[in-house]
Amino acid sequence: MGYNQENYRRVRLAYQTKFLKAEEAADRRRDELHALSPALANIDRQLSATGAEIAMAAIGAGERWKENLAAVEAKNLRLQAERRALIESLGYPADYADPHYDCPHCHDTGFVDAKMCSCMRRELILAGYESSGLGNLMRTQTFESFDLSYYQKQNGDRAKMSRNLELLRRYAEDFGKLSPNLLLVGDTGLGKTHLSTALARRVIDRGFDVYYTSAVGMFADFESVRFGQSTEEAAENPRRYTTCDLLILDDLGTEVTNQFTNSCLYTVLNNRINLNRPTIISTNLTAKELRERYSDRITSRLIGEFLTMRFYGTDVRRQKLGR
């Protein structure tokens, strides 16, 4: 499991910057108070010295080391109380010169006792949403918002789609390197994108790097790099197709198919299979149409290395328009 490395670097840098800004702002406020009160400046100098005194007392020898340590600690507490009272007498809050961190737990470092703080994990999850390629879809397309009432109960479609919903929910909860590749097959408007988006969100929430794109978008990225006209972002995308923990490729079959796109698709599929990195592909094509459209090397992997999940029903988008 691993967050997207670019997101991790960006979030870590943001935390380092935030921490330094909080410390620098505290230094400015302390200098402001020292200019108003030489007595406060003297207390702060004594407090700085007590840190070394506590350390020396803690490692001191002899029978009286505990008493010495207690005396230094008592002195430290007395100075802190005097400091707070003096700052308040100047008309400022007692913590005016202290660093004001956004997170009281990690003090804007991102870590507590060498473990990632929940605030940093939340920032990485939000960054994962942004870099996943899903945009605003994640706000509305969740497992909870998937409405089974659009699928007929009488002919069994609702039961089949209910099973798909639970299988994909479980897939998201158990996702890992050993998760199978999935091929979501069915006509347009049956919920493939909705459930893929819901699954992606949950997998990102659990700390994995997910990349979601259309087949057309993926081949456009490779095309840009091929002709040397790509931006830095477009050049990075082809690497993400291999390195992300989970790749979700939507609408396979809507792209213009040629030797170049076949080669790109084979490379992505083969690399991910060899690296044990799961892939989910959705398509409107049948198994027969896949064989007619793609090379044997591709179809053998789609059929042999992917579990097929069929989607049933009548176009939900049209039903929503009619209601």
Ligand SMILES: Nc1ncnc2c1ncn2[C@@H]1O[C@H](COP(=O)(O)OP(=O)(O)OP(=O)(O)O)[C@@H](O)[C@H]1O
Second form
Amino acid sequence: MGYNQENYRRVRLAYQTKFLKAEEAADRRRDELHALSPALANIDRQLSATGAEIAMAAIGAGERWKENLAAVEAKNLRLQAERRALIESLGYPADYADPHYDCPHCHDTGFVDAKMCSCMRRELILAGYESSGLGNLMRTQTFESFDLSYYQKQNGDRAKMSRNLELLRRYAEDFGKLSPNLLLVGDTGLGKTHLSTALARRVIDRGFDVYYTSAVGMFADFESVRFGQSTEEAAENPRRYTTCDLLILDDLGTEVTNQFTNSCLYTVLNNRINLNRPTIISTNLTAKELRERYSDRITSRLIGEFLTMRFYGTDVRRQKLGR
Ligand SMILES: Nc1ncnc2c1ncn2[C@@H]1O[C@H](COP(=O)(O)OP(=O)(O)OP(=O)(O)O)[C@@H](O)[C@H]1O
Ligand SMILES: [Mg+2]
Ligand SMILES: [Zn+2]
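Could you switch over to the form predicted together with the ligand, since the one displayed so far is the form predicted on its own?
Shown next: the complete complex, the earlier chain at its head.
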């Protein structure tokens, strides 16, 4: 479980490029200064030799190595001070020829002491948003913007939806390999997609690879591979249905069901169950309708391996139009 591999590869590469660019730009500025001042070029040559001098001093003969080392260090400090003064006398800031990194902590390597720097973690999360398939929905459909006042208090809907909200929030906070599969069931406009999006965002923030897709979109991906029409990206997708840490399959039942879609859905569900990779499915279909539409192999999994969460209320989409 963890960051999407493709995103990780891409972000690492971007860091390597950024790091090299900063070094190259610094080299260019240094050459520019050297052209102005041969004395500075000379100091830089001496400074770059001190590494070898330190090594030699440290393995030097007898008792004197400590003294030798101290002498090299002193020389080094003196050269650096001279260098700074010289650069300033040329009218440049003392650090002019140093690399300018975006991140002062990891110097654009992405790592500090072999641990991932927070700047790289942030990049991976942003890449995770991008590749989640959720796009703009993630900005508006959050836990915070989920308004319980759309659900009637008198008939108990609000209490039930409040519990759903709480459970899904906790699901997002605790998400891991042991998280159960969820089947979000309810009529149109009751907040299934809204809450799945909010949950997805939180799980991505916690560093997991989340993939959101509609059932129609998933079957279209498999279709395009089947007919050999896939672009490279589309060919990657069928793999991702199995490999992502959390798959959110929205609107199951809106697709045209046939043997092909049945076998795709079975394979995805079965693989994910075997690999302990959680899936969240939402649907308007009742248990009876699911049984009518899908093969027994699928429905027995949807019933046996998924926790059902029911959504209550009256279409929020329409209520919002009226408000
Ligand atoms: N409790 C809520 N507070 C604020 N906005 C909500 C709430 N519930 C739903 N919405 C908004 O109403 C619209 C419809 O909700 P959503 O798409 O989540 O419904 P759904 O249950 O997925 O419906 P469908 O079955 O048609 O896919 C969305 O724009 C969503 O942001
Ligand atoms: Mg929906
Ligand atoms: Zn950093």
